[in-house]
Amino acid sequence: MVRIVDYGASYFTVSDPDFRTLVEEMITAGVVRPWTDTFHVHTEGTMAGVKTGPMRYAAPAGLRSVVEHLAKSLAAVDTETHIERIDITDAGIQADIYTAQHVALCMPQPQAERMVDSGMLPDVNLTWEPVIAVTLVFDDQQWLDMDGVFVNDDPVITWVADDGKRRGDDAPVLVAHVNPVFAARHLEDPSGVLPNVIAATRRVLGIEALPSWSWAHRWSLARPIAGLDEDFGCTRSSP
């Protein structure tokens, strides 16, 4: 059996009215689903209660399916071309051999800086935290009924999501995010965190069984410590 697991972004929220309209359309289409507005909180070695916030949305087929759904209106989608360089020219925006009216760089700024001149990007020096996401598959659910847990003051993990609850199929799958300090020491060998993460997740959730399968994925530039003060965009239209 093949099952997709979201081991990148855990969810998204909605605040912009136009985006809310789009999300409601995707809910009707079955692309996304309201997940939860409440997570548990684990502090000082004990489950300390719950924290309520905005509604979090998830995608039954994985968050990648949201992008695929939105791309259906495009005339053509090419996922096989590797772009090395983007320049602004008199003819428009040049992406290697392609000329475009608009380009969206959907990546952390340090990665975008490898492709474009510095003047095309915000003049800021953001500090990025790494994360290693660990997927844990169990034979059955042996933890409390929850959607996710914020883990405070732990040297190994910061967050655990119940992927079965998130995706709506109740599969016994957890995804744990590794503490940035601990993750930074294992970026060259992500699987090296597995024994510690398995032990920490079992301890936090009171799980006696070992996972039947586990896997670690490195995100070297997972999250900026601080965001930009305002939105940034740079476009150049062809004549």
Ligand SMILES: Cc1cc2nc3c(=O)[nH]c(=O)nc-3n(C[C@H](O)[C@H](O)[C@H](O)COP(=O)(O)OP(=O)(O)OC[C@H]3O[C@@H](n4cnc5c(N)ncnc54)[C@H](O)[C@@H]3O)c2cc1C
Given for the second form:
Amino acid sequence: MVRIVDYGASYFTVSDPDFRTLVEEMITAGVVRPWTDTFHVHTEGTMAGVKTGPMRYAAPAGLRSVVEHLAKSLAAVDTETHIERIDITDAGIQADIYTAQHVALCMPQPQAERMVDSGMLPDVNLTWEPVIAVTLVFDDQQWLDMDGVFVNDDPVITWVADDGKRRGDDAPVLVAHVNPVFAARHLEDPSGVLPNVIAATRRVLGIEALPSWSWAHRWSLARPIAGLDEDFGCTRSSP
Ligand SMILES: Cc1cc2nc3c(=O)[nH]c(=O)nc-3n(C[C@H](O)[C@H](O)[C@H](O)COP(=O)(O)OP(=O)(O)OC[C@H]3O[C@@H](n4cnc5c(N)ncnc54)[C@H](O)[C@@H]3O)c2cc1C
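Can you give me the structure for the form predicted together with this ligand, which would complement the form predicted alone we have just seen?
To see the whole picture, the full complex is given below, headed by that same chain.
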């Protein structure tokens, strides 16, 4: 049996009214579900309580399914082509085999910089924090009833999500995010974090059993330390 796990973004929140309308449509369509507004907080070695915030939304079939749902209205989607080079020409914007009038580069800036000439992207040097996301599958749920835990002051993990609660199928699956400082030391060897992450997750959640399956995924460019002050776009200048 294949069971999808969200080992990237954990959830999303809604503040923009137009996005709220879209999210409500996706809830009706069964693509998105309101997950929770409350997470546990683990501080100074103990479970300190819970913290309530905005509603967090999740997707029963994984967050990728949200993008696939939104892309249904597009005429053609090519997910197989790796774009090597983007050039601005008189005919338009040339992205390898494709010519277009508009191109949105939706990836971390250091990845976008590999494809374009310098000067086409903002001249900023953002620092990116890495994360290693560790999926832990157990035979059964041996931890307290919770949706997720913010883990403060821990050198190994910062956050654990209950993926079964998130997905709504109650599968005994946890996803732990590794402290960026610890993750940075293991970017060439992501699975090297597993013993520490398994120990830290069991300690934080008081789990006696060992996971029956574990896997570490490296995100070298997980989150920028700061954002740009302004939206960025660049256009082809008129000939
Ligand atoms: C561990 C982790 C936890 C996170 N938690 C949250 C969270 O809780 N809530 C939240 O809102 N956000 C979270 N985020 C951030 C969120 O994942 C990103 O903001 C979001 O994925 C950005 O979407 P995107 O489509 O712009 O880029 P991405 O999801 O980065 O997608 C970029 C795509 O471009 C493709 N690509 C790259 N180069 C090329 C190329 N040359 N040719 C063709 N394709 C290319 C890649 O394969 C990829 O599919 C998290 C991220 C990480 C890593």
